[in-house]
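One chain follows as structure tokens, the form predicted alone.
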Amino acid sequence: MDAKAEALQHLVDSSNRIVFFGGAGVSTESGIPDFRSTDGLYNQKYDYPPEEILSHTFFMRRPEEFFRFYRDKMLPLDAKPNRAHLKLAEWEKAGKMTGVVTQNIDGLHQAAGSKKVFELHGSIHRNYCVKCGKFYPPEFIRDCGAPVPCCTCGGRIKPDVVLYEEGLDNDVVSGAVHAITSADLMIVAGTSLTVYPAAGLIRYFRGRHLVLINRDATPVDSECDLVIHGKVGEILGSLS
């Protein structure tokens, strides 16, 4: 273990109220590629901008084009937990981590054994009917071959993820927010924090010590206690 590695070891054994707050990064080491890195999603060629087939408009205009995008990328399905989510979720059993708040969709938290997440952006876990509410699972989305309306009252069928253009959910942020300035150490990772109001939120952290892990620099670097430049599951998966 190097000496950044052994900071953050001191850091989590020294703290009882640990929060983590993740971005893409931290399921890339389960095969699930980030956005906006040089081999991301959206530096991928499509007949339009992966920004503009993920809002809320799109959705609504071109269903169909929407639906296959999201089949395609966005439904990793066979993608297992690595390192960094069954570590968290080991700290939450010890009664250390209070809570995990991800701009995930992907669900690999709680497939890990994590039952405090607040998803800021949805789950592609879930999907109902805007009509009446019924749930479809992923499987359904996946499967489906293009939008097909409710089978019980013929509305349209949208994956609970927040597209753009929509906000976020009231409720997810108030229990993130809750969790983050309960917090005597937060652990942001896997996360360029430009993806607003998301990143926002790390502001309202008052505890002792803020850690970074990212491949690349970010805005808050300076503002940290310690910052460890790497992959997000081999650092947490190296510590006890």
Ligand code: NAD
The other form holds:
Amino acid sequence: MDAKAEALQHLVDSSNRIVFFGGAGVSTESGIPDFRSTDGLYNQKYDYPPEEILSHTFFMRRPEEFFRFYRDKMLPLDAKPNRAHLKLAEWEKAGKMTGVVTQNIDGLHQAAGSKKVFELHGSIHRNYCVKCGKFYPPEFIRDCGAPVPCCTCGGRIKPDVVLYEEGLDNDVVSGAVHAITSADLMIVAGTSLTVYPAAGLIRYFRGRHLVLINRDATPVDSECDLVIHGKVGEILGSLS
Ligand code: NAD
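How about the form predicted together with the ligand, since we already have the form predicted alone?
Up next: the whole complex, starting with the chain shown before.
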């Protein structure tokens, strides 16, 4: 184990109130591309920029194109948790976590066994009719060739993910803030920290040690007690 991983191991061993704040980089080792890396979705060519496709306005005005992109790029239903997800679940089971706050929508923390997960941007695993609230599983969205109306009321079916122009869920934010403010160690990982208001939540941390694990530099590197530039799955997977 190298010196930085050893330093992180020491922080983890001396803490029982760890909060993890993660983003798309936590799932790249599960084969799900992030947005802003060179091989991320934002650097591929589409008819419209992904930021526009993933907006509320676009969802309302061009549902066919929205769902074509969403089905192709945002529904990795076969992906499996990697060593980062599994380690966090293990720490939660050992009573060491106040929670996992994630910007991801892939459900891999829960698949790994984590229970205290605050999904700031929702989940691909939930879909609802906006009119009557009827629930639809992700396989329904995957298997439909085109956007289909709700079979009960004819309303529009929407993935429970937070699109650009939409607000975050208040209960999820409150839970996340509580997990962050009650932690003594915060590990921020796999996020460019450029998507607001989610990225701003790390400002609620009042604990002792702030650690950052990310492949590329982020705006908060200089404020952290420990910065590890590397792969979060490899690094957390090497810890006990
Ligand atoms: P981002 O794409 O802006 O940034 C990802 C960051 O992770 C980059 O800084 C990159 O250097 C780093 N990274 C990539 N692989 C890594 C690895 N293996 N280990 C450590 N670092 C790694 O992602 P973001 O900050 O989360 O913001 C993008 C938004 O996109 C989020 O709000 C999220 O909802 C959404 N998104 C989610 C998923 C998912 O659910 N898996 C995938 C793509 C995008």
